[in-house]
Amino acid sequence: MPDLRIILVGFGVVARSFAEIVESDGESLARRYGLKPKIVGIADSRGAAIAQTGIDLKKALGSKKDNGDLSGLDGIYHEGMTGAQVIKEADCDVVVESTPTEITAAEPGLTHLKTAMMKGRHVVCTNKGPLALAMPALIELAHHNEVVLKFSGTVGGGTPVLDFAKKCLEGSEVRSIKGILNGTCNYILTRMANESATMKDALADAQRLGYAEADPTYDVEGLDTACKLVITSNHVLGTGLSIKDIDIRGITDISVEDVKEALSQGETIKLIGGVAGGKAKVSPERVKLTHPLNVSGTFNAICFDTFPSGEVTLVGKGAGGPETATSVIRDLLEIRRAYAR
């Protein structure tokens, strides 16, 4: 059973919870799923470490912890180095890509997706922007390169919506997708429902909880959920969709009286995501008490519309570190198997 050489490329709260995976469940990984993760690169914003052997990750989760980098790996840090590099230098299977998402041009994960798949290195991307920009050419370049690029944990987090979609609805055809794809907003909007809270102290108490940012604007304007809506429409329906052919509204104008005035008519207001007929769009819309897409809190959920089952719909939490790093095992899994091939 062969090591499978990864390099991680950006250290935040996905990558550490899935280096704390392999730290403590490695043994299990490898007797349930002949899955052996060896993390033989580390890319964070300030420098990288790279041990072809296999890097300490007790200790390189204790440096990013204690020094905010990987610099208490002596011998094997290189300050300044940068994700792009790492890829060029270390010898490996799989890179996964967990930098920040940025939508305007995708970088650097851009760069990092388009340097591994060049250099014949398989991809698992849980970052969303290059996904948004530019992913017709982003798999174009993986079949050509012979690579496999995953990227489940773009969407939903640790809910397989987009293996479900492919893989549970497989005989049917998925005719549209609408659902709510963020957890932030859909905290905001049930607060407000539920206890009629503002719309600003909805967002100062998610923010308070961790699950809003101190810039939420990605959040409430919607841009996330778009990303999200992107992806998903181009793996399920096969669109070629990038986030500047959506049509996004976020949360920032609706009111207490605007859910309040649902509420009266039995309904509420959630961002919606959806894609019909092949115009697609992001903006709140009133929802049936009743109907499975009214999920509270933090939850996201999705609806295919399908012929002939009609409406399938997945719920599940839609973030967080250890729910997203889970989707990344999910993809060295399909990487293996695809290997055992």
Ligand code: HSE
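I've shown you the form predicted on its own. Could you give me the structure of the form predicted in complex with the named molecule?
If you are looking for partners or other molecules, they are not here, because only the chain is given.
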């Protein structure tokens, strides 16, 4: 099996975790799946490195740790080079886009995705912004350019929410979807319930542990949940939603007292994203302690109401670098299968 040449656009928690897996577990990926990722380009917000023979990932990770950028990659580093430039200049099979989510214009992610697909590159995207804003158009662009656009990591981290719903629920009609889609909020609400932690302290810990978004207001104000709801609803129910269609309320006005009061009645408070009858909303809701959606910490849980099978709930870790990096590997395997036919 030939190498799969990859450009990493964005070198944050997810891309670095992916690079660590390739670096430490490359032989196992080749043995188990015949997958041989070769990283030929990496871009972060300060510059980029290109090497068609493959970038030394140990060096790249070391440079990022020591210098905060890729400048330690002597001879192949270009200060100020953008992700879009690398996509245009380097030869590759797949672009992995993992720059931070931004939902006003979804940039620079949207430009990266368009540039890659118009150049005939397959794309793995873990950035929710472009899909939350322009999913139908991006899917159309992928079809038009005959490339594969995969985005498993945008919902559920490493938990295969989208593929599960699309493939494993085939044969049942999914009528509505309801779930806990943000690990950071669930971590905060769990700490508030179990330890009476303040929202500020719990959020600071979530940031330190790498769960929160680059801009954590996306988590606590419900925007991240809304992005994931759009992507899930469009993918599973075929709705053509954009984030502008969602009614959004986050957890910023929830107090420890609110959580304790719910607990005294056998309930807990969770940030729920739900879609039913074409209407989608994000808001804190009370959930019975015995309900399958009552998961703790960074766990996500998503409940599909199906006909005739009833409710099917999937639970798994919804945030974290190594977890989300496994979704990138899953998507790469699917791309490899699709074009190896």
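Positions refer to the first chain, counted from 1. These numbers come from a predicted model, not from an experiment. Just so we're on the same page, rigid core means the largest C-alpha set that superposes within 1.5 Å between forms.
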item	value
Core fit, then D91 C-alpha moves 2 Å or more between these two forms	no
Core-superposed comparison between these two forms, A197 Cα displacement 2 Å or beyond	yes
G80 C-alpha moves between these two forms by 2 Å or more, core aligned	no
